[in-house]
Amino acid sequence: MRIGVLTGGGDVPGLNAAIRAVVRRAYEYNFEVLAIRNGWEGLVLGNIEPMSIRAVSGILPIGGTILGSSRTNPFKREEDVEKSLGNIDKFGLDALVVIGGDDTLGVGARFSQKGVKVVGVPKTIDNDVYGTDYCIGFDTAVSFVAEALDRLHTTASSHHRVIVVEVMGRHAGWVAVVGGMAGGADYIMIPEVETSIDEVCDHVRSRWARGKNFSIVVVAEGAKVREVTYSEEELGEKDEFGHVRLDRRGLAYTLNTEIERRTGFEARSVVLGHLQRGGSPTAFDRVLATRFGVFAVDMLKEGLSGNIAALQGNSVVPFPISEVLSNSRPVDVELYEMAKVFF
């Protein structure tokens, strides 16, 4: 068998560990496995390569993917998709590993219903891919983001400021919530449940009045913000997926401006952005990258393409790549109403 593996998408830690045990499970099988290079752009181009254990060789604990990455949607031009699937021919392919998210796996998808076989290993530090518990690169995020948050929490007291701090959660906010609860968050905001401004100024006047002088706000990207509104042309471009950049509608800003002039209390704002894809994964994300890259080729073995390798309790479990198309993950509203109780 013939196996190509790519990586499409936002990098996270952990993508070395999947690609690595892709392969390393591969050769076991006598597989081989080839390199795509830049996700979906190098199947539409052919930068496509065979790939040795050598390869993969010392990657376990290095963040990013050595395969890079990029995000093309070969379904935006038929010509595209006539050029990748010509690839898969030219190239002897007789499956494809695919790890990414949503828009990654959605394309996987679109293949695996044009008869290409196809197995799925979710990652995104969002964590919100439909069938699966945790995704490849979340709990490196989080543990990054509670880290920021203890060493905001430093300054925020000595000062007697409001920080109000942006992590990542377009459509779905559990970096937000799992960071913002490890970390110690004051106030928490995120896509699923719409807040207001004035609900967050109340909150922090509340706890200056109890003699908590220090605050800390923690917003997802994409949060509702009652007094917060953009059209989609003021946030510029889309990418080939129809997502617009959120860090262009400069909402840990406007919130920290907004604070500072209602409540009087001094404010500043911290954006984490890309730090939290970066860096080496934690040792959970480690292991969970290589137990969903050993079961995906596992699951081509047995003949179940088709498939994501998803995380459901402690075991991993093929499940159909075409549920998680059709489905979100949203935050649990238990979950957050717990984090509530520390707010």
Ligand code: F6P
Second form
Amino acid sequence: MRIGVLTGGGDVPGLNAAIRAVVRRAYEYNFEVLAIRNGWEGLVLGNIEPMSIRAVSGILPIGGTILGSSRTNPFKREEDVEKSLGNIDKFGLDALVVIGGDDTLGVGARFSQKGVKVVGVPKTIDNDVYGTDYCIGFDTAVSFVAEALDRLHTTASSHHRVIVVEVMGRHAGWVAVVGGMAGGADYIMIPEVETSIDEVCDHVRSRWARGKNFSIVVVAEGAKVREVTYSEEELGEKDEFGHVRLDRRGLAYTLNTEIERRTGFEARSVVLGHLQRGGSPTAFDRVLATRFGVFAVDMLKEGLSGNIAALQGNSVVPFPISEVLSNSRPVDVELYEMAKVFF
Ligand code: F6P
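Could I see the form predicted together with the named molecule next, after the form predicted alone?
Once more the chain from above appears, this time first in line as the rest of the complex follows.
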């Protein structure tokens, strides 16, 4: 069997661990692996080349992806779909291992509907791929957020300030809720539950009244905040999947300015940005990526294409890629309610 492997969408720590696992397992079965460069773009352009086992030596702990990534969507243009199918033929690819989040796996699902053998591996720090409890990269991202909050606590408490910390999370607030719980956030704002500047200000005031003269507010970049509406047009060009750049909302800065103005307490803002996606994966992400990568190749060997490798409880199981395309995975509201116990 000849397998093409690609990574698409925002990078995460643990992608290389997954690529290594795919290649190592494939060679155990005497399957060949070809590297598709820069996500779906590589399939459209035919930027595809053989991958030896030596290419994955030493990459387990390294962040990013040796394959490169992009947000190319071949289904934006019919001719790109044709070019992709042509290259699958030209390079003799029997199957694809697609490592990505919602968008990349969604494209995988559409190629699968066209008869291509596809298996998926879920990765995104947003942790919002339907069907799996965890995606590669999420654990590393929330570990980083927790460490950042620890550091911000000492400076916020020394200066008696409010610090607003913006984390990633377009449609789902998993990073904000789990990172915030791990780092002892005093208030968390997410896309799934509308909050307001008034509520944050009341909360900060009530903490002061209890003798807590500092506060850490964690806000997801896509958080729904009653007074902070925005039109997508203001935020510039959309990517090929129709997403605007949410960092352009400047949500943390708006909140810090308003909190200072309304409460009179000094405030600062910090945007953690791409630091959340950089660096070496945690042990959890290395092991998860390894399990997913091995399982993806095993699914192909057993004729289980059309599925992603999903973590459900403690087991890695096949889960239909078509369901990933048509469902989302918002934050567990019970978990958010639990985080609120500590506000
Ligand atoms: O894809 C996940 C993600 O990390 C989102 O949380 C964020 O909105 C986006 O990527 C940022 O992507 P870019 O790398 O294009 O700035």
